[in-house]
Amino acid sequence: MKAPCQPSDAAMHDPRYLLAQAIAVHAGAMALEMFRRRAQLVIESKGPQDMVSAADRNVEQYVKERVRAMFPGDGFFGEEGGADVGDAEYIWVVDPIDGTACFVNGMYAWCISIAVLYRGQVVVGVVYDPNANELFHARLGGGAFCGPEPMRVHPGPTLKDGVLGVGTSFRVGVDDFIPFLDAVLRDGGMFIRNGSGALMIAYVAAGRLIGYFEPHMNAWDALAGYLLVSEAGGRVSDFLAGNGLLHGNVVVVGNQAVWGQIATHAGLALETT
């Protein structure tokens, strides 16, 4: 097995870190232009609460072409195009528009999410919100930022001290989600769901949300935000356990104090990364 890189080695990832930021901003501009004329887009349904538009496909194709032009040997795993990774050491994991249902219905809760893995470890995470022009970004060992400003997770010691983000989908049953909400409310907590898990995880890194829980997310939605939260001083569950890259996993992220509270309310015994 290839050894994971260490934070002290992480500056080697800077070229991809800089490229991911540049790609996210340009891809976001493309998506925003299509958002403004969304009535002209062709919309398809991939299943309950799961839409795809021409914007998703066009943006992902742009990202893939930019990556391959600069790093032709890198693997690529996109929501729309699937996995093309081979035995590449670097793998780009991309959601061209996280929050497509919001996008096609004229709501602003959507973003571009780009993660880069090196030998199975997330080393770059970028989430870009074109509507707010906010670029959340992190490189392993280099800290987490919103634009030029450093980010830190919310300092609150309990769920009562902040707002929790939550998400769900028809990939899981109601019984995997409603009991969690019941436990949070009985504990005096508050929660929101805005339609973009990647954006809400970025908000955890920025200290706007105290944590985030979803019974199942796909890798392209979660991995960029995971590095943001970790580099902002937070705690995250081991998303890549059990082949989470290909099959997805449960998501529990938060500050060091509330992470265990979220996991307990979810009825989970989870390992952290």
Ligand code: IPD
The other form holds:
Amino acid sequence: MKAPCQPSDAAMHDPRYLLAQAIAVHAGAMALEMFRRRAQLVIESKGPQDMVSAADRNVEQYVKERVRAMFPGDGFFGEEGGADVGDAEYIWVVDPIDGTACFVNGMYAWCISIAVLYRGQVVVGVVYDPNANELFHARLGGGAFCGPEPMRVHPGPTLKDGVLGVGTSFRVGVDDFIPFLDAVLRDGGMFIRNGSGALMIAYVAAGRLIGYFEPHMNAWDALAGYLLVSEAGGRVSDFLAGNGLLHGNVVVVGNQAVWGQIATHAGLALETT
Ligand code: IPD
Ligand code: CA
Ligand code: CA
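With the form predicted on its own in hand, show me what the form predicted together with the ligand looks like.
Every chain and every other molecule in the complex is listed next, the one we just looked at coming first.
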């Protein structure tokens, strides 16, 4: 069993950290161009309320080609193309467009999400919002930033003190989600859903949202944001437990004070990473 990476030697991941940021910004510009011409895109359905277009596929292909050109031995796991990882030590986990429902309907809450794992541990997380030109980025042990500015999670001690992000999908049942909203409202909390879970988790890192809950997300949606939140001083559930990389997992992230309240309302007893 190889030892996990400690923050002290995590600077070895800097070449991939820099590449992930550069790729995200260029991929974002590509996606923005297609967003402005979205009337020409053919939208296909992958399932209930789950869409895809050439924009998603083209952006993912671009990201994969850039990664392979620089680091040919790295594994790649994208939402649209699936897993191509072999026994690689580094794996890039990519959602080319998170918030596709917003993208195809002309709303602005969508982003590019890139995480890099080293020996099963997330060491780089990048989320880029081309509409706002905001680049959220973190490297294990190096802190979390929005552009050049360090990020810290929301300071509020209870759910009453901030706004909670939420999301759901038809990968889970209605009853996996509605009781949570009921509990949050009865506790004096308030929620928001913008349609891009990856972006909302980045907002938790930025202190804009006090936390985020979703009963199931996939690794490409969540992993970049998880590193952003933990590097911004927040608390996160153990997403990779139970083969979360391949199957996804429940998402509970927040500041240190409210994390337990969110987990309780979700009816969960969770370990943290
Ligand atoms: C979805 C969005 C949404 C979240 C879903 C995701 P997609 O990703 O992040 O906010 O609630 O769980 O599947 O389909 O837009 O890439
Ligand atoms: Ca997604
Ligand atoms: Ca997507």
